[in-house]
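This document starts with one chain, in the form predicted on its own, laid out as structure tokens.
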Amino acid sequence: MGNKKVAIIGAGITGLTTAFYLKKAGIPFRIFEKTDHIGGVIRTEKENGFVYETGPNSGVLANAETVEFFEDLGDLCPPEIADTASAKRLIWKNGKWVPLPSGPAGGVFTPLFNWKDKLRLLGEPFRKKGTNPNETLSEMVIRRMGKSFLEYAIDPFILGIYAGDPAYIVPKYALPKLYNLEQDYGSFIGGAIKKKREKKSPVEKKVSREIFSVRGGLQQLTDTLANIAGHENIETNSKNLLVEKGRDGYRIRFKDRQENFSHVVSTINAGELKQTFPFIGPKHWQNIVNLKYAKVTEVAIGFKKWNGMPLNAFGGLIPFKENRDILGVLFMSSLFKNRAPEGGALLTTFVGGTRKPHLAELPEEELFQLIKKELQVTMQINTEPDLFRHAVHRQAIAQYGADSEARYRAIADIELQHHGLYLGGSIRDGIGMADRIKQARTISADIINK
């Protein structure tokens, strides 16, 4: 490993986790971050007794890599598991919140779905599996379960995760576990039952799919990773960074300086790649840089005294069909401790997304009035908030559509042609925190073992 030296572009969760495992293996590295902030979009703010996020609010213990990651961190930064109320999810329908059923039996009695589709649900395990790998999520759900399941279960779920449109999202890339249930087992319901019965390794048994944060907010996690990496190994304000390919590796040009590396790991967005890696031909970029992103404004609203509806759930999601101007609401002070003063509440709501992007650009006063109106209707709260802070994310969430196949193939071709270069981040492998941690584990292991 003595001749290995790794450049990591981007100091978000993917880059910092990659650095964490390289450090454990004794491989030298440098992290380059274009802003003055370490942690990427993860940032936690504290104000007037409220602790709120301006980026991701939580993650899911969704894979073995994430479980092992927190085990490796140990007492340095243990996960904070969300309150048991997080198991309950609410869906807005016809002017009120309805709990999303957690199983087939609940699906029969809920008012969310019509009776025609409830009866169709009984036949779901016996339907033929799809043959189109680029079938959209809308097409798949209507084919297997019916339109009301799409409108009042899948659509709000996609709004909550991707701020996207099921008619654009392709499950093979955006929801591979769902896609593989049908492909491997022939059914969503039957596949879920069979997978539950399969023998699991000890670490797989720990994959609880629980919602997590860390005490004090997610920035505690990225701050911990930065401390482990060593701030002397992190170069912030590295704007206009340039990567050149040499005979024996790569040269990074930054701040009128240059440094040589054997490997380069990129975690940056699609639109920044072309100018960062000028030695890669344009034919490769055309299928990568056209990646679509959702524009989202995230709003934290705090009340020192809560007089609204009971907040005994993860939060509420609002189907696009209901034609409201927010995507959903998270009940953050119910999920995690010390997020609001005693007797108060902290909510996080979102506006914009791929179908209403103009709302994400509203001036602050218009945004305030919109949120106030929406919360009066949906949360039964009429008092003025004690906290109102918003963050605009113009490239918030990558959208995995039918163009993903060509993008994945282009990334694989680039990495094959340019040994030691890894194109990671949300351009592939998923957009959740667990996806980012898993990708970082995979990339770092590849560098360590080759």
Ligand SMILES: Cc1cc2nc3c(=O)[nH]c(=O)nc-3n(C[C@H](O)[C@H](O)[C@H](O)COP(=O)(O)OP(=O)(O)OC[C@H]3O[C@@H](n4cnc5c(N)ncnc54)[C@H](O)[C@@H]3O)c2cc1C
The other form holds:
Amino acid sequence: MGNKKVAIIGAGITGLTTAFYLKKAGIPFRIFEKTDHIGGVIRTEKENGFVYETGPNSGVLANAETVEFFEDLGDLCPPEIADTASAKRLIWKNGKWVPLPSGPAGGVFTPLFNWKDKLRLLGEPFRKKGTNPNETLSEMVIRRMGKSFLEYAIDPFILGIYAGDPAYIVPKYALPKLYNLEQDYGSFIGGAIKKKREKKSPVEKKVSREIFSVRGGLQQLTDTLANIAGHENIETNSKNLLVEKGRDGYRIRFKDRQENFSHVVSTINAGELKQTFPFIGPKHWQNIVNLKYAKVTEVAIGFKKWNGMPLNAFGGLIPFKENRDILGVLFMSSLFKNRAPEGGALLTTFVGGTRKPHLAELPEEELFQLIKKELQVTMQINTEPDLFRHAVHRQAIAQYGADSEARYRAIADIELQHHGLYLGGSIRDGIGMADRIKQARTISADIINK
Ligand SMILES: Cc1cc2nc3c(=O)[nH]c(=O)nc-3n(C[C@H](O)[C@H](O)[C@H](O)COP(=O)(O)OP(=O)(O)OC[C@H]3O[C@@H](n4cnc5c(N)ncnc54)[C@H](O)[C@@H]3O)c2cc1C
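What would you give as the form predicted together with the ligand, now that the form predicted on its own is on the page?
Now the full complex is given, and it begins with the chain already shown.
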């Protein structure tokens, strides 16, 4: 492997997965993390019989890289696949939960969409495909499917993933699979059917799109990765780290020390890049550092005895149009084992997002009262919770809007000019955990093979 030695900035799932594959290939590395926590936004807490997440709650086995990643981890950290209840998703409409239809038959009679749009959907395969790569998700869905599909399927879906606004999100970057269905097959419906019929490679067949966590919560995964990387290779509390460029690579200045590397992999958010890489001129950053993030407060609510509505679903999402103050509720104790005491329930809810960011900053007591009121209405629960914990994420989810094309180009330019430097993390390639694992795999393979 020559004189390769890799600096990884950030000990989240992207940095730790990159380290995992470098370690497998025998390439030395060092992970620099500015906080004392390993795992990035992934963090699991245990309290009074509840096991709750303060960051991501579950991932999707959405690509071959994530499936293979768990195969590579083997018995060290097998995925826990969510209960079959997770197939059912609820959408809030006119004061009650309505199941999101999973097939054409349910789609005909669901009250979520109006009859005009349901009829219009028959013509979807025959509609012309879009030509504007920066078309927003709202524009695309209205053009192909109709407003009620936007409001009661796509909008809550985007709230659930991006805590964002479909009028800002650009599918080419934020939902490339959906964008490519239209571009490659001319239709969402026709494309989905044709793709299902296409011959799949053995690994593609394993991409089940099942929902996963791991036993005991997602931090078990990042803890396992940190153990494999070796704690002696992880430098926590590396605040104000600086990367300098030398003749044969990069020099990292951290704490009162410095160390040389052949490669640098950054996994940090856009706002910190400029100060971390001062040798890259300000003009190169202008299309990167203004990337917008959704602000979200995540709330775990536990009940030792549950007497609210039945929780036999993944959870419920609340369309923006319904004008409520929570984005949705995940039924965590229905999805994964041992998240709440027997007979109890663990729910996770979110407030804020790009359209109600002020709610993410509410003082704890106001937040508590707001959540209590929202759960009384939506979950028919009137008892006091036994657990109420919240985590504020001021830069929770990157919003891939019309500025993405320029950002991707700027990242590519910087990487081309500075050999051995990789600008990863959620500034590109998707925001879900499966996207992060895939990116880490791609970056590490590039370092290993070049
Ligand atoms: C509240 C929330 C809920 C989510 N829910 C889901 C979900 O249910 N499913 C899903 O698939 N995805 C979800 N996501 C997205 C997913 O969690 C993230 O995309 C993924 O975990 C990000 O991993 P990462 O390693 O790229 O970044 P991070 O986890 O952010 O890690 C980056 C690390 O870099 C460190 N760092 C930053 N700057 C510096 C610096 N200058 N020097 C050194 N270190 C630095 C940070 O401290 C951090 O530890 C959620 C995200 C949030 C915030």
